[in-house]
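Encoded as structure tokens, the following chain is the form predicted on its own, with no partner shown.
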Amino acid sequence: MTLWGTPVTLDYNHRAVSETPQALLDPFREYGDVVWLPKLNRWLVLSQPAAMETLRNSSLQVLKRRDMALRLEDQVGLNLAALSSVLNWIPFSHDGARHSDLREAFGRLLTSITADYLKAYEDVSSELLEKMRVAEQGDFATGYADRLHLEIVGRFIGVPPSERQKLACHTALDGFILNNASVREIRDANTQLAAILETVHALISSGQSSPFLEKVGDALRQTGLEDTPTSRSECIVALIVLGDDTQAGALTVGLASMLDACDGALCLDAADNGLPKGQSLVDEVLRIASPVKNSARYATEDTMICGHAIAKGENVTLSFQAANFDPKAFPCPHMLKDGRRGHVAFGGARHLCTAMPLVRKTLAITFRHLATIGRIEARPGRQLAACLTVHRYEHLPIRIVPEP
């Protein structure tokens, strides 16, 4: 296969790209906005314009991951019941009527809980950062970013404080997404999801009620979906999965990027720190973090992306990390700059993330809180998570120097 008359000779290795994305993605750009990967038998979408075309193209449908899990059950003999049941509630695992229903249900739920979620986020964020401020150090990943969403949802559904960490699903994500996952990763994902489902279902089945659980039921009924203890449990676990790693990714990669931009020492309260301000900082962090690395599509009919002919049945991988670092759309893409528009960190078109308004508000809260705790310094030990699907740090040690 050739593009622009030049053979594509580069190899695309998912795990290598996961570790050093831009260094390995940038060389592909000389072949165009969209390149063919012969060894993987798929197209790779690299530019921001091509990403927008892909997201808007109704002929390019998402891979039906629940169907993939069911087929894998038959082929390998695994029991993937938990994985399959939660995938049934993940909007980006579907197209068509099921996708529309799930988007409506999660949209209703998020609208109804936004005020409570933001209030809880304010409280939890302050509590966790205060511990680091008093200690004058901490791991921003394990001590803050990894805990926020789980702590909030745990409070909402009545999970005791000592049990809330059991809701963590970091190790599940590679197997959960299924793309390029090993059988071990998929099995481990199912095991962890089964444990989370059991915890949530036991609470709901006990008859314990809460405003949050009632809002889940209301969202399901108003959308025309079945409202049972099982469906509530699966919906809540889907909400945990959707928000856990992605939020942690935006926060940890965002803070690491700000520290790098400020030579390892950051004072968010300083007027002259060189960073964008207000909502512009939030959007730039989301662009650079690109917590969801990529999205897989397949062509249901012959179609085009930026002048490239995509044949029916061919697979397409949209790299959000590449599109959000497109140097033509974002000059000097590695820099945090004011006034940027057009990133695709939230996807787009029919698959635009329903949590986008909420996420932008929670990041703004974090940055406001970080501005109050003093000077933040990078410490040794930063470590990216070995995850193919979500861009995040699993360790991000920092030192906090109190303001004089």
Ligand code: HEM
Given for the second form:
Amino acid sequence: MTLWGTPVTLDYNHRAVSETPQALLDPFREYGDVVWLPKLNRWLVLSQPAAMETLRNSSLQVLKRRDMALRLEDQVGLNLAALSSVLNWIPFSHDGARHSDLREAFGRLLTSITADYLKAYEDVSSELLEKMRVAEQGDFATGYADRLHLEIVGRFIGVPPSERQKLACHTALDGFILNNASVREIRDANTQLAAILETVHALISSGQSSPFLEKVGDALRQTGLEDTPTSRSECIVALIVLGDDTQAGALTVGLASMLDACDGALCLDAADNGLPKGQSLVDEVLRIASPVKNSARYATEDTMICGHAIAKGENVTLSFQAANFDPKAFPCPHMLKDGRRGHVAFGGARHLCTAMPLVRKTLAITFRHLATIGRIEARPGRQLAACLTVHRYEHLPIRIVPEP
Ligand code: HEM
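Okay, that is the form predicted on its own; can I get the form predicted together with the ligand now?
The next block holds the full complex; its first chain is the one shown before.
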């Protein structure tokens, strides 16, 4: 690419950008909405309008990660059976007929479990926050955000309480990004997913029944997919992977951002705390957190994004973190403000997150509960997870000061 006739080499390092995204992404913006990264041999999408165009463009398809896993098995001689069977159930690893089927199945499943999921979320959220309120402190990441989705799905499928956190798949996620991951990360992802699949499969094969398992079966059959213990297990593990770290990221980065906006001491029920209210707060937290950091596409034919020619076969990385901090779309992007529209934290178009309506409700439940426990204060020890895919804190210590 050239800038005023001068060749420009933009150096982008995934790991460094992952650690301090905005400081490293902002300087790229002066070169445009979409910039070419020669060392990575791919386009980087930075602005909100370019992100929307990318998501809507049917010539830009998702990477077929399952096929990549199968190829890697042949090339490197690894056994990636668990990874490839879960990727077979991740809708944004597919376009075409398989994607349509998965989208329909997850849509049906999420619609049928929404009421039960929200009820369970209310209960688990109250229980976990009550423990912190009594102790007057806690780690909001390990004691709350990391636990909700696993507690809920674990309850639904009959995992004993002491075993539910073993469904966590934090380190598995980087192994999903097969094009950026190291062989060790890919192998670890496979090992972790194999253990979770085994736990879920053992429960399902034991003949144990539950309303949730019946709903999984209904969603598969109504979509025309095979309903077997294996397909139910793989679908449930995909549901765990999709919802665990993503929600934990929104919750932890969200609370940290609200604490920072309130100088480290937050009263969520105070009308004058300066934060947006209601659903506006939920969407601003999602924008600022951008839990899914980025997504990859490749061009199946020559195409354009915001006037940039993308040639057939070229790769495109869409940075949700950059698009959600686009200063033209979101002036003063680091501030939580009322009345903003158009964040892309859930992606968009044909791969728009199927759980978006559910997640917007779960976050609202958390904020309602946080508003009742007293003043929340930041404590030292905050630590971001070293993860390329999901933006979340793995530690977020807080103090809870009862209201007089
Ligand atoms: C704060 C929480 C969440 C965020 C920010 C989020 C974000 C996203 C994003 C960005 C995509 C699109 C990826 C792409 O285009 O490459 C996506 C897709 C998806 N998400 Fe979420 N997600 C969240 C929670 C969940 C939960 C809790 C579930 C299910 C329990 C879920 C299920 C899905 C599904 C099924 C898709 C695939 C849609 C498709 O490809 O057609 N997500 N999500």
